[in-house]
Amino acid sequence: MKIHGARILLVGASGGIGAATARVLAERGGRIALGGRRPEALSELARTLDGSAFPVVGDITTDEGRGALVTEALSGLGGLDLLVNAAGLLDFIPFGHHDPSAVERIFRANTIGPMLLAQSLLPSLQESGGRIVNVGSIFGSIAFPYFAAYSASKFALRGFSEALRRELAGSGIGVTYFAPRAVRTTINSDTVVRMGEATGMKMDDPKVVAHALVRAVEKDRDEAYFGWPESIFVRINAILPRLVDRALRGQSQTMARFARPAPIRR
């Protein structure tokens, strides 16, 4: 797809990879709705985007929240050629300490929340042929030990993207799923960086990650998987789940030093 002149909503704009992808959609010349729920980091990276981006204040965790996100960025565009939802939240935590409302937030955030708006958002995409992103993780296809309620939701995001996909074969509508190893965002706590650190984990700049996205959409891709050697291992999971077994005891007993019971970071 053509990014130059498109309307883009580029939801979760706010931070991390959502600023980051914001940069390179303006650089391409796309006109952009940044979708979020922190106002003064929203009109902070607008200004910085000349005149291509404007804010949209909304929730996609509540009703109210997607309607002002759907109202404000139809307004503002006249209309939507491309769809991005890259809001999330992110946990590490033994699973059995895991606050109940804690694990809802995380699927309202990352899965409920991208799948209710992507449906109000249909008729319009209908109209211009448009496509939907949705921003999953390398997570969501090999569950690592805690992150369960992480990479559940994103599991879930991709069993949404694929299955939306094969609905709306033949309607001019596109989805994406597009899915990075760890990225170096504020998503992840000092405690998840230090883990990363102890077990080899890479994480990658946004800046890159966002280029990565950016190109998948313009190739009209189905899926991208971001990382090397994660994109292997996605695919040696889903075959051979076992033998990943094998290879994440050791470094799920690192990350056991690591994990404790802790509030989420949003």
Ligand SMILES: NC(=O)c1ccc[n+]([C@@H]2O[C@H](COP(=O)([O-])OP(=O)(O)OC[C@H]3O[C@@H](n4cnc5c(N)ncnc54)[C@H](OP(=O)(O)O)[C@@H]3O)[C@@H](O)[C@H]2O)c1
The other form holds:
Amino acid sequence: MKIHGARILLVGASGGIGAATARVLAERGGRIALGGRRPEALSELARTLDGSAFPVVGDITTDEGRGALVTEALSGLGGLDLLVNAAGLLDFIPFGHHDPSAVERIFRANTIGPMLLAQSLLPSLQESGGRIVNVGSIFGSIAFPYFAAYSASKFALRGFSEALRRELAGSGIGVTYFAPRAVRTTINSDTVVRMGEATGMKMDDPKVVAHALVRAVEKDRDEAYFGWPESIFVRINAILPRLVDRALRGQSQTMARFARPAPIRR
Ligand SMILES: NC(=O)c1ccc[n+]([C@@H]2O[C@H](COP(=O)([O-])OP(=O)(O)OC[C@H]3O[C@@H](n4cnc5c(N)ncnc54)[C@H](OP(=O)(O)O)[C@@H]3O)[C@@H](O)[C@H]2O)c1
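To test you: the structure above is the form predicted alone. What is the structure of the form predicted in complex with the ligand?
In what comes next, the whole complex appears, and the chain from above leads the way.
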């Protein structure tokens, strides 16, 4: 699809990948409702984008929050051509110590929120023949130890994207699942960054990832995996998961040194 003149709701705009994506979309002439929970961060970003963007505030894990995002975006843009679901959370922790409420929070932010936002916006996207982009992760195809809830939430988002794309085939609405490898943003705590250095995990600059995301939209891609050789491991894991089990075994021991247990509050 063409970005110039496109009416876009970008949720997660206050984050590292979201803000970088907003800049690329604005450079290409998109009009953007910048979604997230922190009004100051969104307003600050809008100020740097020369009138092409405005903030819309809401928490995607609540009905009210999603309602506010949808209403404000549609009234400010006068319709919608593109929804980018780029909000998300992660915890790096042994699953046995992961607080149940935190596990639920991850699923509400990474999976259920994006699904229900897309559902609310289907009528508007139907009118315009628009597109939904769900930002997943390489971890949504290769499940990593100590990221059990995060990996599972992204597997679910990938499954949702595939099902919806098949359901909407021929309707005029496209669905893109965009999956980067690790990216240098604040979603990764200092511990995750140190673990990444110890295991040789590569981390990309959010600007490079944002360009890849926008390219995937412009090319109407169904799926895009960013990062080499991770994108090849995605295919190997699908066919020969035992091979990836073996490859991850050594890495898992190093990861265990960093993944700190925390007390579970029930
Ligand atoms: N960084 C990576 O290594 C990496 C790799 C692969 C995939 N991803 C995915 O890329 C997406 C963006 O991540 P990032 O790296 O840019 O992280 P980030 O810098 O921490 O940004 C996260 C964004 O999500 C928003 N958000 C979180 N919970 C929300 C909620 N309940 N309601 C509304 N907005 C919410 C935050 O907004 P507020 O702070 O304003 O609430 C923020 O804009 C996520 O889906 C993440 O899983 C990241």
